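Next comes just one chain, in structure tokens: the form predicted alone.
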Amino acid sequence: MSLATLIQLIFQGLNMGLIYALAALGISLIWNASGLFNFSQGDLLTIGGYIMLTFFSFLSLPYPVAFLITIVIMGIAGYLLSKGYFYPMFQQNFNPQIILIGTVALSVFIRNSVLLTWGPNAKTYTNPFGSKPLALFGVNLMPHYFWNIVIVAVLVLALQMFLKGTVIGIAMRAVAQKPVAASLMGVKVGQMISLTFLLSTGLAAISGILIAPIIPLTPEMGGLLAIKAFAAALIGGLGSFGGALVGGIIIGIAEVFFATLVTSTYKDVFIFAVLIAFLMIRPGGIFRADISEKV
């Protein structure tokens, strides 16, 4: 393998890994806030991609405008889902397994809604960053590799600043760590959980937006993407902010190298093997997040 090919594969894997990492970060946020595995996260990613397709491709809005509109719509949807669907179940002390099944039901509902609205055929839109590779020091790299890295880096830094430097962000972290104590201190736990769902759904939408020019949109794509996002969260350490990023990058790079050097047919099986190996060797993930209290 030449050095140029190696660099291309690393950038390609990093690009996909960061997209998985955003979805994994959304999963971790909800887990921290409510102890809930949201199995609809992948389908929220899918519908985010389709909404972007509608505004950017069908309605021909400028990419930044369509990007912001999609995030706002999905964030509001996440907030309403929390308020009208999930939080009432938390309030009435539903069995966690029932709530978990509720996320699966939501996943099926979203998937069928996408199928009914946009049809079964795969869809994509023109890559807004250009489809002509950039030749840098003898290495051909797609422009969206760099743009996606910049977008994810800005998002992660902004999210860190929000969670650590604002009153609402600190309240959300307090709810994630000690919800009872936070409630006694006057924090509105339900409101913070709803805002966490808003952030998580917004991150899923961004993942869908970034992946749509790379992988054709289909109503069923969310299931497999969700599995890879969950794998990223578990490998990095469920509930860990940095773990989601590291886990996503590991999954993305491993997937690309296996597909290129071995076979693309069994790349998803390989990801499952990587996840199983991590769970056997280091069950808590790389950052060993303490999940015992949430189970």
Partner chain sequence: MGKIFDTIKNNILIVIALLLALIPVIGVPSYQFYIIERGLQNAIIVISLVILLGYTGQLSLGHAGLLATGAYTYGILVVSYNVNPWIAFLIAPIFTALIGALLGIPSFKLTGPFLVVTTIALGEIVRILILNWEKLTGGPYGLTGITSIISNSKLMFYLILIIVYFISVATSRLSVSKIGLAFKAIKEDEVAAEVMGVDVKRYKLLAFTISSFLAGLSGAIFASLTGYLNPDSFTFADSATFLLMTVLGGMSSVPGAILSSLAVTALPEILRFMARSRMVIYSLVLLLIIRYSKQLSSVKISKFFLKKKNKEDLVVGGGE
The other form holds:
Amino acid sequence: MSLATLIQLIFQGLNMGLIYALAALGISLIWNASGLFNFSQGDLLTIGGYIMLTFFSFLSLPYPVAFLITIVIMGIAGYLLSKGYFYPMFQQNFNPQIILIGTVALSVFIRNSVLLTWGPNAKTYTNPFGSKPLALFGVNLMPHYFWNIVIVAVLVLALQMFLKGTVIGIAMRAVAQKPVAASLMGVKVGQMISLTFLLSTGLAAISGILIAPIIPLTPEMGGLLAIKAFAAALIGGLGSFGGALVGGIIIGIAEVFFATLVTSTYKDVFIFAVLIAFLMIRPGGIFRADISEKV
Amino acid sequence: MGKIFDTIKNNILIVIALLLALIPVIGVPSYQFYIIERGLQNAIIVISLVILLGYTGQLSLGHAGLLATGAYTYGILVVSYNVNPWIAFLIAPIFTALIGALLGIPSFKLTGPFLVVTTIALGEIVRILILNWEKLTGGPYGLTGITSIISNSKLMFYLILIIVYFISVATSRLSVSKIGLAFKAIKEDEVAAEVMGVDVKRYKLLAFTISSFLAGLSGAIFASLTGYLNPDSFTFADSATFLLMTVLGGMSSVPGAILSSLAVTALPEILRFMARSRMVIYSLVLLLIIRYSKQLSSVKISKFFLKKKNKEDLVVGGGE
Amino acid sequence: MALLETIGLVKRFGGLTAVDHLDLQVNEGEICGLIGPNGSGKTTVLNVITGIYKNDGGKVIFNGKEIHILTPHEICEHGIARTFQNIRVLGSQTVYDNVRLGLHIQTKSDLFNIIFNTKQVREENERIRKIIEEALDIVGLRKEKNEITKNLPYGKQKVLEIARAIVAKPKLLLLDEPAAGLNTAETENLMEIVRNIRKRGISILLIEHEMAFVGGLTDKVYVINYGKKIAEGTFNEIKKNPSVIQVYLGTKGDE
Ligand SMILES: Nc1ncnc2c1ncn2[C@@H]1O[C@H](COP(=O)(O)OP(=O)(O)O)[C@@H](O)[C@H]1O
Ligand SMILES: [Mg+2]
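Following the display of the form predicted alone, present the structure of the form predicted together with the partner chain.
Below, the chain from earlier opens the complete complex, with every other chain and molecule after it.
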């Protein structure tokens, strides 16, 4: 393999990987805050992509404006979803398995709603970053490769600053780490969980927006993407911020390399097999190993 | 006393079976007839989840993959290898049980979302293999011309009904047996189960194997009913629907599983007048059922059966 | 030869040595006590003996066999049953079914017989019913037989766990703080139950903080601290042992 192809593949893989990472981050945030594994994250990503399509492509709003509107809508939707649907179930001490199945039902619901609203055909829109590759280091790289990296980097830093440096962020982390203590100290646990959902659906929406130049939108796209995001979260270490990023990038790059060097037909099978093998060998993931129970 | 409750319990299944047995006699329009058949076929896979989730507490979102394994095994044997349909009908669930046993291995180490993600991944692997193994499966074009086990549609209906009835009785017996208790102990407290002598790995494997056998059986019936197979029938959304049927049926009740399978299978058809929006309404209904499952449980049919079943459990222990 | 013997048993959690080269012996027919301050490693000893944790050194020999290489269910089959410090009953099952779980290894019905509800299954159900009722009589839970376990008060759940353990017909029963959380009357009753169990030829190793309980029941007591044995002997002997008084009785101050 030439150096040029190598660089090309790394950029491609990194791009997909960062998108998986964002979605995985959303999964980890909710897991930390509430112990719920959100199986609808992939479909939240899908609907984010479609809302972006509507504002940017159909209503011809400028890209940044459409971007913001989409995130705001999705964030609010996530907040309401928690307030109206999931949090009441936590409060009423539902069997956690039932709540988990609730996220599965949500996934089916979103998929059908997208199908009804936007139809079954694949949708694309003009790449806002331009579709003419840049020739750098003798390699042809798409402009959105760079943009995606910059956007995700800024986002991750901002999120870190928010979680570590603001009162709300610190309260959210307190709820995630010691819910009882946090509530005794006056933190509104329900509110914090709902804010976590807001962040998480916002992140899903951004993945849905950033993925558009890479793969076309379809109502079912969330299915496969979700498993990649799950894989990213689990391989990195469920609940770990850095783990989601590392996990996402590993998956993205592994996938692109397998597709190019071996076969693209079975790239998903490869990733799933890696995931299963990884979980069997190190169920806690890279960054958080302890899921055992004290007797 | 035990005998009496035993009879009542069996009677509930018999009543359901007898009512269903009337259907070919009264003559239902062929499409509705087909939907009821599909409902019964779904009941088998839902009962398989009752054993796995309701009894043993292992959540699988890969059952569509097992259904596909059973369906394609039957279809391929019948279409490409000219195997006698009855023999194919026997091989399909056995082969699926072997595949499903593999699905059980991760459960030795993994629980909760970790295991669920593994089952999703395995289900997707099956689907992708079917999609790409074109020579064998017809790939995206599907597998056509699958002959039914029985060509007479009424006889086919009765065959399915008898199978469902037998499985229901067997599952109810399993539930109150040593094996059922070991399953429930694993669900509630694996450490306690193991310390009391339950070989947890072996029993988990058994639960996955039994469950997969039934899923494969359901798949073979599916192939036989539709005559045509396509990878789109075996997606994550289908696995999710089976799971939702199981929850609606009360998770660990066999009669509940049958009724909820029939109801949920018919629901999109009942909502047919709403044309395109019916699938949205349908999934919304499922969401709401989950959200209000606690409140609903006081009136829910499934609960009725669960209460019965609990009493029954006690009585097998010997009434005073 | 002792029924149960641990030789140089070691268990570590990361940097912490929870059990440190421990030698214990429980002879046939004996009731042995295992005492020590909180966090001294008592529960960990039981967890290693029953195979829940793998040991990091030493041996556990039961009935002449090395059992530290076995899994918990195999150890159960060899004749060791136990209760837990934090009760582990099946809350949503009936009292009857909880005891029935203890009969798991003695129930022979297989899938085929179960599905066809053969005579073998029906006879076996009848046979185990008698055993369960007898065990419920021993711990005084006959009346609560059909109740859902989580609805029982704490004390009754604790003795239910004992009933579940004894139907397994163990040669050795391990009890982890059986009297903790019980009131005086319940504790008295429990002592009676334990004596009763010994009469049935079951040897017992028990962990307990309640000194009257330990003194009233045990033939021999081991005292451990930081996972190390610091004394052994009859209750009256170890009561006078200065190092025991210092690390254990002294700090407790209630003897
Ligand atoms: N699963 C575990 N992981 C890590 N440390 C443990 C674990 N179980 C016990 N410990 C530690 O081992 C020591 C002994 O604990 P334990 O055996 O429960 O004490 P005891 O029963 O005497 O109160 C304690 O310091 C405890 O924190
Ligand atoms: Mg202890």
